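The chain that follows stands alone, in the form predicted alone, written as structure tokens.
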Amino acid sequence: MILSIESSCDDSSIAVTDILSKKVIYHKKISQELDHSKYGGVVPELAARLHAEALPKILQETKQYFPKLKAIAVTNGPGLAVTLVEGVTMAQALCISLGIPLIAVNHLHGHIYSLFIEKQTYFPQTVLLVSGGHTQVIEARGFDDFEIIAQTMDDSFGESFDKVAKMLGLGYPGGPIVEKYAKDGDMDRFKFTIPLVNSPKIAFSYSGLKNQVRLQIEALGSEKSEQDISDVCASFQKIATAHLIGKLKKIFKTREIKDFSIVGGASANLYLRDKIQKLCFENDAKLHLAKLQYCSDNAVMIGRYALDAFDKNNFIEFDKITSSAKITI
């Protein structure tokens, strides 16, 4: 078995993966939304404390696995370099009391392996990871063979759902609290602008449409209602699709694609899926999605990766593995 650790963020979980089945043995994740909610987004400094917490917690319940344990698999970036760090240490130190080897894991291509849990590792295909920190579509072609061939140019579709939401001060995560007003909002209400709509450029931008966004708060002032916040929601988010979707119809002008994927805590958006669905129907395209509740940051989409790592023994010396916020696809 694999055990595998992710703490790149504010999401406190480990995972037990068995080698030959690909089956998630154990699975447990302490999230941590409560204490940041309060800040409207992530605490570093709080988050690595809460993580240093609840990891060692969550390691006592997976004692009965270590005698068939072979490997360690760690998150070590991109992520918040002081939780990051939480988790790298525990890595290091199982893999030198049990004596067995170390694998680290670039946390995106933890969310593209989440596409395989329990599942058959398949490539090629195009994928679009979405999250609170990144935006970006990437040629898959095999184990460690990525290229971004389109990213944001600043803030991600998932930071612009938080931020939206955080003006509206309706707490965090912002994504599924956005997406629950949305549905009982009028999408047509506020006219706001598709970013980049009439640039040739294949690239992604959320920072006009957030300032859009925060222009049409304050003209409505202190005293909007619960309808106001729903319309504010509902516009924000089909515009927010519609430029993603407007950049992926150029992408796939551009390329022969035959299967397509969304990866990442908000490709959890029902919205979002649904209007893809419809794009790779359009191009004949086969779309692939995580199981939901494996979107969001976990170990188990961590463990899945490095079952294909374990096989092509691509192992790491547990001291000279680094922690970073810089990790390169």
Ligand code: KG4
Second form
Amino acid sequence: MILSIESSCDDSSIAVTDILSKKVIYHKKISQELDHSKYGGVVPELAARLHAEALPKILQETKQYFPKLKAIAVTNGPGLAVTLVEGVTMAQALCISLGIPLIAVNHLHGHIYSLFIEKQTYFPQTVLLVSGGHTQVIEARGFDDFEIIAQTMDDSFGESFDKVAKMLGLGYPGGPIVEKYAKDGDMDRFKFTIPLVNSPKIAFSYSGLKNQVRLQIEALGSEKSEQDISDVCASFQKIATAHLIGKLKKIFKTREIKDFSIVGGASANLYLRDKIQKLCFENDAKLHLAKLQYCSDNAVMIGRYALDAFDKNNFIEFDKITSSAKITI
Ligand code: KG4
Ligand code: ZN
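Having seen the form predicted alone, could you give me the form predicted together with this ligand?
Below is the entire complex, every chain and molecule, led by the chain shown above.
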């Protein structure tokens, strides 16, 4: 079995995965969403302190599996430097005391491997990664053979939902809240413009849209009704998604894509899933999705990547691992 640890942002999560069957034996995630909600975003130092409390508590429940562990896997970036180190230090201590090897996992590779939980790995495919920190289209060709073909120039898709929710005073994380309000809203009431709509650039940008929404919220003043809020959310979600779809259409035109997937926390958005489903249908591509519970950050996807890394003896010496906020795909 492999024990995996994830602490790159505001979720403390540990999983145990069986190497041969790929089955998830144990998984627990303690989310800090409520603790950060009143600040409208993640407060790194608070997150680090909460990981320091939660991770040992979860680990306690996995003690029965210790004799069967063959490796420890841990996210070492990208993420918040002060929270990554909580998981990495725990992983190092476990490797030393149990005398087993360490696997360093890039958080973004973990999101891609969320597609393969309790399944075989299948490549090649084109992946849209939409999370709080990233918006990227990745050509995934094989184990550690990933190429970014488009990415955001500023804010990420998920982050823009968080910011809109913050401006409306709706709490954190914004994605699920904005999506919920949008369901009751009129998506055509506010006419936001699609970012980079006239640009041939295959890239994403969300900071301009965020400013358009901010101006609209200000124009509505302090007496906003629930309907106003729903209409802002629906109009924003429509344009944020239209921007993604517009650029993806261009990508589909220039490449032969047979298998397409969406991963990352924001891939839980059903409006986005629906639009991408249509796009794949029009282009004769098969759409792959991770199970909803594995879209947001979790240690199971880290463990799933580690299964393939274990197969390839892809270990790192426990004193050589460094965690970094800046690791890329
Ligand atoms: O992958 P994830 O859990 O953490 C990072 O690696 O960043 O993604 C979290 C992000 C947050 O920005 C959150 O607002 C967004 O995913 N998100 C959503 C939805 N659920 C989560 N965004 C849009 N719609 C959703 N339903
Ligand atoms: Zn993530």
